[in-house]
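Starting off, we have a lone chain in the form predicted alone, written out as structure tokens.
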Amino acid sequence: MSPARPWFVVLDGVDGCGKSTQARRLAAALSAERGRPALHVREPGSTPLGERIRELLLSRELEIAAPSEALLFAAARRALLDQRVAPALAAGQDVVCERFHASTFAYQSVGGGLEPLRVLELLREWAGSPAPDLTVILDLEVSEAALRRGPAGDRIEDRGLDFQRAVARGYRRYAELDPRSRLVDAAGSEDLVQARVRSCLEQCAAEEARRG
């Protein structure tokens, strides 16, 4: 990659395919080799607000209707670009982020019901800017996915294997609908995946270079 300017790359996947740990990997390895610190950020999270909205979303306690966790994913997301995001990016930190539109594209609107263009239209009008420059879905069948997380841990997790089957294909919608994202196999180790991740980001870099 050109260290010319910062990238903004989302990692994103069902739960268990293995996106928290490539993207520290990622954020170290472009921190090494660029010469600057990398931003590594989780969303629902990484601000004051994010942080009180993930332990709403993700509580046992609280039932939330997919309307409901779709306003409150893009009012975390919001906070996020604002307060984080676009102040690296305008410092010249690449960003490395976990979930972005395509989760809640995936989970509130594939898995929970809502209309796809209506949650795109939402996510791009209040969230939208800056855009992630490439967003790389890890792509792991879902029953490996839950032996490598374990136990459900949350409320989402708790909705079971059928419901991460829909989520996987909205996953894989996201990816066609998306010009910026690409499906990643997430099978096999840590390094094999790394692997893919940085091919992946190289093409891309690649491929802006040749438009110019």
The other form holds:
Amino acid sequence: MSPARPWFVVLDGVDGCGKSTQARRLAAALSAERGRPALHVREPGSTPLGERIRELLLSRELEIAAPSEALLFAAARRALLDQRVAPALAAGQDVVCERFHASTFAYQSVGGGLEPLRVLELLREWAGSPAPDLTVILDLEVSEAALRRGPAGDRIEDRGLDFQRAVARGYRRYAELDPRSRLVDAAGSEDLVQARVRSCLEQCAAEEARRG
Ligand code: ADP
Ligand code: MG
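Return the form predicted in complex with adenosine-5'-diphosphate (ADP) of this protein as a structure block, the form predicted alone having already been given.
Full assembly next; the chain just shown is listed first.
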């Protein structure tokens, strides 16, 4: 990996695909290799405002339509970028973030029926910078992810397997639209998936070095 500058890496994918597991592993590996601690954050959350918005979004007591969901996610993301991500990158820290634009695209537009390109426009306009260097989408059969995850634990997980399948299609579509994103096979052991994520990062760093 290019040691010259800090990286902003997103791990995304359906519920239970292994984002938290791989984000922890990646942040630990980068911290050890770079000799400076990586910042590990989750979306929505990791700021006081973002954690409050997360509680609202996941609460089973509320009905929240897709447009309001998209705006709440964008608001949490803006706060995360300003309060955590930008300062960390400026201080030379790598950033590993669970979920980002690909989630909003997959859940609120492809899964929730909003016009996908309008959602991307909103996110780019209001939460476009700093932009991730790489978005790794952990690609796993939704029934396998549901087995890993166990019973639904919140308002969004309650939507069931058909919704999750639409979300998985949304992620694949996102990967075609964002040139800085890659699908990574998330089947197999944690070690195996970690090695795939790692090699994806190295490939991107090598491509960047070639581009100069
Ligand atoms: P997410 O954050 O995407 O919802 P997690 O990282 O929390 O997913 O993983 C969901 C569950 O699956 C956890 O219990 C975790 O220990 C387990 N898990 C994660 N990666 C793997 C893997 N490669 N193989 C089997 N189980 C896994
Ligand atoms: Mg998680």
